[in-house]
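Below, in structure tokens: the form predicted on its own, a single chain.
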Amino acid sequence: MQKNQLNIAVIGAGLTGLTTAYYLKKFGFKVQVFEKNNHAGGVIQTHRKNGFVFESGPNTGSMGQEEAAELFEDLADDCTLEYANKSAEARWIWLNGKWHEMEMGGVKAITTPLFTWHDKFRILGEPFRKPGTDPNETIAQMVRRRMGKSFLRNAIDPFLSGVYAGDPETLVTRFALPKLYWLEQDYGSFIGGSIKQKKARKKEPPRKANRQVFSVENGLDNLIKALVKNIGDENIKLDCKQLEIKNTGDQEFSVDGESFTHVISTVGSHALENLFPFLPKEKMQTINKMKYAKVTQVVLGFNNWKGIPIKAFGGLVPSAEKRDVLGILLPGSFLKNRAPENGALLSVFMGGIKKPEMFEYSDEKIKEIAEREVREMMGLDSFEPDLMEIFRYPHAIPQYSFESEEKVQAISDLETEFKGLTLAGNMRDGIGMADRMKQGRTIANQFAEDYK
């Protein structure tokens, strides 16, 4: 089959799928995405209000992978990639009270109170500890054998708190962290390991992928709106609210009443069995086996802050704290123009793995909590946003947990069946925004090989 007989359709409007479709066009081939919403973007939507710019899902990414980087340079004619303000890329953990610092080097390693001594010393053994043997060892396994209780109680706990929204007694290291764990793998420890990558990086040419936290000029929504110009409107269908896809053949299948040879699904695994009627129900089982977090995620403005400096990337939470809030991320501080002068801006996430009946709590019960955490965690004497927005996602975050493996096999294997089938999205291969640009150019990069 040549490039020109092949008629690709996205299913799915979000980063994933936008990325992909960007790609496909780019290299030449006849692509048709289709979304459920009435807008593109999936769950990337900012919002401007009251003198405040923010956003409903994903704030931030990190540029932790090269084909993020591209991308950005693929747009810069249509928007501009912004990096947070490293004044203020503190990190915050709670613990008895108060807000501390997570630092990880120099003197305050070793004075934070975050981590007991016994784990402190401990750490001066990690580099030559043995690497883990199970290929399906937990993070909390992982972190409790090569780093102590302290260090998974109180930085690795709180890390996944924001990551995952997750728990890291069920999260597997191998699927939700892959470079710590080949990190381990391939050089014997966290400490050896990275010294090692450092110098190795050094002889190669410089890196694209510099693990700043990112986001765009003026809002993510400015990333969608590139993509989706480059695509083309024309190339992207809104509403398909009673999407159905039906195999019709050998590599050939319908979706909304018109003939593709290839379709590249990019949504949630929830959505795939009524999307796919024509998937075999075992493997559909397999793979509706993986959870997710429910977040709600309340965004506070205030336009003439009085609480603590907050010239920092935000604070996550320990579990073992005991608190309503995840952690609360502080846009305003790092991101240009997100709020008034001397005004802030919070994102507070709520619920996750661990407490997901928060997601059914009532707005006014939602309120009360972030007034009384706020209040006492960002030393505010009145509670008097300016700004108060909620927002619930009900699969915000997919945990990569003891089903994973299975999950991939089952994937693979209907990917195998079905020729043309592509099941993709954050189901697989990471979470964060550039791993789905990573997927998405990944899955362009092969039909473009496929199909010299």
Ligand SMILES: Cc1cc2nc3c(=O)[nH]c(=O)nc-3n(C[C@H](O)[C@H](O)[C@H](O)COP(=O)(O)OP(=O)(O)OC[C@H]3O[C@@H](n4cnc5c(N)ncnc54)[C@H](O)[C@@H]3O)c2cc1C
Second form
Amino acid sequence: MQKNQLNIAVIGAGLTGLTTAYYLKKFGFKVQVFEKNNHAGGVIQTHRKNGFVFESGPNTGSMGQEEAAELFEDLADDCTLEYANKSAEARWIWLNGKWHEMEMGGVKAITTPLFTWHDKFRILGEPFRKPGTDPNETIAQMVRRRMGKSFLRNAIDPFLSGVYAGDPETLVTRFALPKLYWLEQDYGSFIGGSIKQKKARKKEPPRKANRQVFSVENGLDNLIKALVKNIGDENIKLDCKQLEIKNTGDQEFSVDGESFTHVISTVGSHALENLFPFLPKEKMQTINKMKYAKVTQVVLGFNNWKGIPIKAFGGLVPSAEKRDVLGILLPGSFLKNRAPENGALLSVFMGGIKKPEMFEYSDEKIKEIAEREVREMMGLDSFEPDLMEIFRYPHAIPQYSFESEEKVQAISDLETEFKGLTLAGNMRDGIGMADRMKQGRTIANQFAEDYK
Ligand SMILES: Cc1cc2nc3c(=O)[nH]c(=O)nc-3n(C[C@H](O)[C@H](O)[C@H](O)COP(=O)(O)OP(=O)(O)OC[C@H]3O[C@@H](n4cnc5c(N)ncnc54)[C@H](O)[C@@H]3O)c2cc1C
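For the form predicted together with the named molecule instead of the form predicted on its own, what are the coordinates?
Then the entire complex follows, led off by the chain already shown.
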């Protein structure tokens, strides 16, 4: 098949779908995006109200992939990448009724109450411990083996609440934190491996992926608008409420009455069965074993902040502390123009994989919890926010757990059986925004390679 004979449908206009379509179009392919909602962006949505600019989905990403940095370079005329200011370097962990700064280097790393003396000494032996042999080891098993229980309780558990709203006892390292897994496998140690990687990188050309915290000036929806502008409104069909895709022949699909040679799905696994009724049930059952964390995000704005000093990225809460929040993010402190001067913008996260029942709580109950937790944790005498918005996500974050290997195999089998079909999105290849940009770019690169 020649390049000009291809007609590609991308399902879903979230970050993955839009990045895929953007590069496909840039590489000269004919592409049409289909989206269920009446707007693009998926979970990325920015709101502007009462002098605050706030996100209802992701707030920030980590620039961990070259492809993400390159996408921002490619879109530089239409949106401006914003890196967090220095305040974001301060990260807090809640322990025994107060916040403690997370310090992994210097004197504070020795004096911190977050880790036991036993584990602080034990970490010195980390480079000498043998690498694991179980490819499906969970993050909790791996951290206990290499670092100790207090690191799991007060560093890794809250970190995973922040990233996955997940549980270290069920997330499998190879899929959920692949960079960490391969650090151990390739170098035998996290500490030794990080040092060796740093040294090796000094000899290579500078990398664009710098792991800094990023957003977009004046809100993440400006990235979405930039992608939409470059793809072209005419190539994005919104409001496709009842889409059902048919496999009408060898490498032939019908989407909304139009014929396509290729379909790239970027929707969540829970939406696949209705969308692709021709996919065999037993493979879908395997894919659908993957759970999603349900998350509630409460955004609070204060015109005049009277709580504790908030020059920080935010704080995370170990699940062993038994609080009702996963963490509190402070975007007004490290991003420009998000809150009035002397004001504060807080994003409070609740629920997650360990507390799914919270998703059902009424607005009143959520407000009560937000007030109780924020008053105590952020040192407020009175609670009179100038902005309070609640956002709920039934399928916020996919959990790369024990079924991951089987799921990836099932996806690969389906893609082999149905030529022209790609099953992508955040059910595989990483959940972060940078991972999503990488996946979209990689898919488009593969098309460019296959159809020169
Ligand atoms: C509350 C929350 C906080 C997060 N925080 C962070 C963070 O701090 N940092 C970070 O890097 N990542 C974060 N993430 C994760 C990150 O935002 C997502 O992984 C990423 O944005 C997902 O993009 P996507 O395009 O793969 O999926 P989505 O954004 O879910 O897009 C999928 C699209 O497909 C559409 N769709 C679904 N079904 C159909 C159908 N049948 N027909 C047509 N269209 C359909 C949907 O409407 C949607 O627009 C967060 C996610 C959530 C929910």
